[in-house]
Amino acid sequence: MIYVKLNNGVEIPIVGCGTNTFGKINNNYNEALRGDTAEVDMAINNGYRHFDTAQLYRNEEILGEGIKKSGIAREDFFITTKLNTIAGYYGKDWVQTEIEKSLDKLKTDYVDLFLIHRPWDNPEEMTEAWSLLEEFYNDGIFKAIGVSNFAAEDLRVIFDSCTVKPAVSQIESHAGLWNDDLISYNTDNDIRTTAWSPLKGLTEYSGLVVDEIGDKHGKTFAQVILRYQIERGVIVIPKSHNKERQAQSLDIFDFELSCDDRERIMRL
């Protein structure tokens, strides 16, 4: 595993495991929880120690239970979760309550990385929300803080008032939308980028290109795409309910893409 150092010195595994459908009936995002931790157990057994979840996913407790029963020390895991701001912001007491709920569900007294899940159209509220995250960070409850789905203009709202700069910006980045400009902006501001849904976006043509590159290296299309992302310093959080595909997403550290490979992938 490669570890990436954040702007506050915290290290994060460059490959993590997405979880938004874990523990749900029919592996369906909108369904209720099944009551088991099968996918988390599988991922831990495959070697994952970095997990990405969110209040919005309604399954933080699945991750918390899976980690607890693994018998592996909490400090060996890197847990990311997110404040559910999809419907907006409801004030300081709401933030406090939601964070306490997350800690309880995750069965932990700290979170390695806590993100604001989505910006909303109220700069004053976003500034207040960020200042609250800074308080939890300064108290050691969050080891690092950041944002998700923030464009450059949203980040500038945070920059204008923050005393703790975001460590991570989690954004959409895949073969259908590499999002190079925003990744460059994050990098220029000493913010690490995490790509959500990193394996989306392949067309019939781009799939053939990636398969051809994969055949050359003895790797799957998914391994090629993930390798491309990490070679440009992007953290990835692929998700799978399949044991073999989970393992394959971790098996990307024994090959390198050529300049020609990267050029072809970049043009997809």
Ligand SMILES: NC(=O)c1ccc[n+]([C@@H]2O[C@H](COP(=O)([O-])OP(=O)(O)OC[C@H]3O[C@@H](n4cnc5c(N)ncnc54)[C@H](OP(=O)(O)O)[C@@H]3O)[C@@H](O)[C@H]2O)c1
The other form holds:
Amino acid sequence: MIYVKLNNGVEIPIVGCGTNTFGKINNNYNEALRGDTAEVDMAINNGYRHFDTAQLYRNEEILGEGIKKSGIAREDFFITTKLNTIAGYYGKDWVQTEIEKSLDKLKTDYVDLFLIHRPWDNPEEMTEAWSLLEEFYNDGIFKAIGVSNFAAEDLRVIFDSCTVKPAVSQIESHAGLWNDDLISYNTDNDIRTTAWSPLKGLTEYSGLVVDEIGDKHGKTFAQVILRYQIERGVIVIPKSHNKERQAQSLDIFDFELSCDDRERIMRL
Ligand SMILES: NC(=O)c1ccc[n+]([C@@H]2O[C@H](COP(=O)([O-])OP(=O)(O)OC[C@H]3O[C@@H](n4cnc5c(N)ncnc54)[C@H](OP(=O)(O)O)[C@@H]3O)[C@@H](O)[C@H]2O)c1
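Got the form predicted on its own; could you also share the form predicted together with this ligand?
Every chain and every other molecule in the complex is listed next, the one we just looked at coming first.
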């Protein structure tokens, strides 16, 4: 595993495990929880120690339970969760309560990385929410704080008032939508980018291109795409319900893409 250093010195494994359908009936995002921790157990056994969840996914307790059951020390894990700002913002007390619920469900007294899930059209409220995240950060309950789905103009709202800069910006980035300009903007501002849905967006054509590159290296299309992202310093959080595919997404540290490979992938 490669660890990257965030702007506050905290280290994060460059490959994490997405979880948005984990623990759910039929692996369906909108379904109810089944009540078991099968995919989290599988991921831990496969060697994942970095997990990406969110209040919105309704499965923080599945992750918390899986980690606790593993018997592996909490400090060996890196947990990201997110404040659910999708359905609205309800003020400081609400943020405080939702954070306490996350800690409770995750069965932990700290979160490695806490993100605002999505910006909304109210700079004063966003500033207020960020200042609360800063308080939890300063109290050591969040080891790092950041944002998700923030464009450059949303980040500037935070920059205008923050005392702690976002450490991570989690955005959609995959074939067909690499989001290169925003990744550069994040980098220029010393903010690390995480790519969500890293394996989506392939067309028949782009699938053939990455398969061809993969064949050359003895790797799968998914490994090629994840390698492309980590070679440019982007953190990835692939999600799979399948043991072999989970393992493959971690097995990307023993090959290197050529300049030609990278140029072809960049154009997809
Ligand atoms: N911040 C946000 O707003 C936001 C939004 C979306 C997602 N996310 C996060 O990003 C995570 C990943 O995104 P995602 O779940 O949408 O999709 P993804 O990781 O891009 O994966 C897409 C599909 O690819 C398959 N797959 C996974 N690993 C593979 C491999 N090694 N080889 C071949 N196929 C593979 C999986 O199906 P199988 O299960 O059949 O293998 C999966 O359903 C989420 O789980 C969530 O944690 C965040």
